[in-house]
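In structure tokens, one chain follows: the form predicted alone.
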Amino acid sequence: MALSIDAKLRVALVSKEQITQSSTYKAQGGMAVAVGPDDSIEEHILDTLRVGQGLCRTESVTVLAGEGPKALEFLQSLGADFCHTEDGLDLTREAAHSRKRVVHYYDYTGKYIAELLAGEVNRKSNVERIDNAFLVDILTTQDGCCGCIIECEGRLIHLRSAAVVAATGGYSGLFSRSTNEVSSCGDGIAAAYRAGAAVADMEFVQFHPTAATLSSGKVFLLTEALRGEGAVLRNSEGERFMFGYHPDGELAPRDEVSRAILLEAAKQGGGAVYLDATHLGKEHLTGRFRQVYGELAKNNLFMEHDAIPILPAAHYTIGGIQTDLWGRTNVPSLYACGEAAATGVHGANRLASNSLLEGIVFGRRTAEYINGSFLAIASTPEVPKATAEIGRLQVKMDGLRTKLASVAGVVRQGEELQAMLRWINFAEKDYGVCPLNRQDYHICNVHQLAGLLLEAALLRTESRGAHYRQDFPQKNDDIFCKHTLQQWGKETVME
């Protein structure tokens, strides 16, 4: 986004962690773009809508797919040279895509794109980077957003600005088993919520079916492109089982595959489920999937002859700050893009490799809107009305991430959701002093976002996409073909 801001405007690019800790950097598979000879933008739209289970905003999906080729051209103009064959781009297929349309750079596309963009940003004279900073809150006046408060090197700093863009990522780090870093806990979403921004669809958390646990205890993603290129799932008896759960087998939508893995594991008494890519051969595996192969090899797992034990892990959060097609929120001068935003493109379940595309497309659109706006800083910023209250909470963090993974994971049940929400809300009765460091603010954000997720999951008494209620296993279009909306001081509603 910063790269597309007018050079006449000054930009402060505030980062919580190093680029290597970001979800973009960790993205393996690629970016979905309809540029293949047998593909079309219309096909990309239809695939996205189908996977979204009735909750995609059609106009958002149309923008995403329609501007995909331009997003690819933008990256190529910066020097991106994605994997290709003699015939052109080497497009691969991932789950729920009807065509090969995933542009990739081996199996570390996110790293490749992130480093490319970071290098370009470092050459922009109008962009000042502030690293190792923590977003505490967003500043507002009665006219809208006018800046933010950050903590940097132990000091609270007020940054005044005519526009604030939250591109702070999702909240998968709330879960104990996640492909994301613990730091990916939705700080920007929490701050925007406290500033009055509407958040939407917080119950929809996508779990990636194939994540391995390394000897260090680290959860490591095994890219979906492996299954797209022929890897299969087997149970402890070595039997391929996915076609018993879904007609598309291993290429079913991620929520379907994740539930099937858990059901198969339970059916065999808890034994391991495996991803088997042995038949793809060492030459192909070490060439195409060099990052995955190398990481597994460090752990004495060799894909050409070892089936890899896997389980689902929290991977991507669909919910976030509600925006329009230009990144605008309901708070004037506050914008959001990337995983922090709920643009409506993913509906109830994200189509694989649409996330990198969303970040590029809607980041550029947000910049375009800001460039064309008259920017003036509002006067007399106020500390957000919620800051003092949320800061005083004494939150019980012991086991919260583990409990959330169990209660609000791939399969959910109403009584358990309600019990955990009561457990979290009990902390609101105990007050202490206002927090003074980022760890205290982090704890408050985790508490707040976990509560929003649980409230939304309780309200949606149906199963749809990434949200599966064991006590309400059917989809109910008559009542729930709507979005969950939450705002500070208001009840959670469906609209």
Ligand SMILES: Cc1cc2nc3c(=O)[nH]c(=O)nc-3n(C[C@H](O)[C@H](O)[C@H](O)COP(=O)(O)OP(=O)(O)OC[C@H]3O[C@@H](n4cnc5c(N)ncnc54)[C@H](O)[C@@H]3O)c2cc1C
Contents of the next structure:
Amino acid sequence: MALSIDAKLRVALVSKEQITQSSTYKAQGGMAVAVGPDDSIEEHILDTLRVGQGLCRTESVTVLAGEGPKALEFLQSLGADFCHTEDGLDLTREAAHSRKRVVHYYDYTGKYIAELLAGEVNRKSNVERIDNAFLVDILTTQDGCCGCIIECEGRLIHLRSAAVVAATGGYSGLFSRSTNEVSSCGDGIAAAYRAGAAVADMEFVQFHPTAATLSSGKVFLLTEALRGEGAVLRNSEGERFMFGYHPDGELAPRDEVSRAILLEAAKQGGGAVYLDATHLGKEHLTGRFRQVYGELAKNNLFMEHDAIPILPAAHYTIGGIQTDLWGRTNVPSLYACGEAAATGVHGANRLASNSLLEGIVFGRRTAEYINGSFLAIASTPEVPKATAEIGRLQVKMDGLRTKLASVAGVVRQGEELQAMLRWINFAEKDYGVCPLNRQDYHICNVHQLAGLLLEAALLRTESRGAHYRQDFPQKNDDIFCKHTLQQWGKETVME
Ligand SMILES: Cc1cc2nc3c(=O)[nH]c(=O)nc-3n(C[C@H](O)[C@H](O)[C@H](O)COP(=O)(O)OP(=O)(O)OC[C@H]3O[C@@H](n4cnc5c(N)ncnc54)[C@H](O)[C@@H]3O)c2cc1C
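Switching from the form predicted alone: structure of the form predicted in complex with the named molecule?
Following is the full complex, with the preceding chain placed first.
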């Protein structure tokens, strides 16, 4: 986004950590783009809509898939040289894609793209990077957003700006078992919510079926491209089981595979479930999947002869700040893009490898809109005031992530969701006391977002895509083919 802002506009690019801590950096599989000889934008749209189970916004999906080839060209224009064969790009097929469509750089596509973009940003004279700074709150006047407060080296700094773009990632880090960093905890979504922005679809959290637990305790993703290229799932008896649950077997949508893994493990009395890629051979595994192979080898697991024990982990959050096709929120001059935004492209379940694409397509559109709106503005915005004070929540963080993982995980149950929401709401609040350090802001955000997620999950008394209610296992299109919307001071509604 920052790269596409006109050179006449100044950008402060704030990030709380090194890029290595971002989800973008960790992306393995690649970016979905309909550029294969047997593929088309229409096929990409259809696959995305099918997996989204009635909740995708068709116009957003059309933009996503339609502008995919241009997004790829943009990266290539910056020098990206994705893996290719003699015939062109080496496209991989991933779960629920009807075609080979995923452009990749071995199995560390995210690192490759993140480093490329960071290098370009460093060359832009209108972009000032402010690293190790924490977004605390977004400021508004009656006319809309006019800046934000960041905490940097213990000081609160007030940044005035004509526009704020929340590109702060998702909230999978709220769960104790997650492929994300703990710090991917939705700060920007919480700040936007406090500033009056509508947030949508917070109940939809995608769990990745195949994550390994390393000896360090770290949860490590085993990219879906492994299954796309032939790796299979086996139970503790060594039997393949996925075709018993879904006709697409290992390439079924992620929610189906995640639930099947848990059911199969339970059937085997809690035995482990394995991802078996032994037949792909050492040469292919060490070449194409060099990051995954290397990380597992450090843990004494060798994919050419070891099946790898796996379990699902929270991976991607579909919910976020509701935006239109240009990154606009309901608060004038407040924008959102990337995983922090709810553009409606993922519906109730995300098609694999659509999120790197979403970040580039909608990030560039947001920049285009800002360029068009603000190039003409010369005046400084009014002196801002905060819309909502952050309260110090007198509650321990301990246990929240573990509790959330068990209560709002792959399988959910109304009574448990309700009990956890009560637990969060009973937390003593003392609004008006300004928090003093990052941990306080962090705790405040985590509680706010967990509360929003639980409320939304309770309201959706059906099962759809990534949201599965054991007490309401059926999809109910008559009532629930709608988006969940939440706004500060208002009832949660479905529209
Ligand atoms: C292990 C893994 C593998 C994945 N593989 C793929 C894949 O193959 N293909 C695909 O399409 N998607 C994949 N995804 C998902 C995809 O990587 C993410 O959805 C996407 O990269 C999110 O980009 P983002 O820019 O929105 O957020 P991020 O890349 O997470 O960046 C968020 C930024 O916001 C900053 N930030 C956050 N909070 C604050 C704050 N309070 N103050 C200041 N700064 C803040 C962070 O420091 C960071 O710089 C994967 C995700 C993971 C975790």
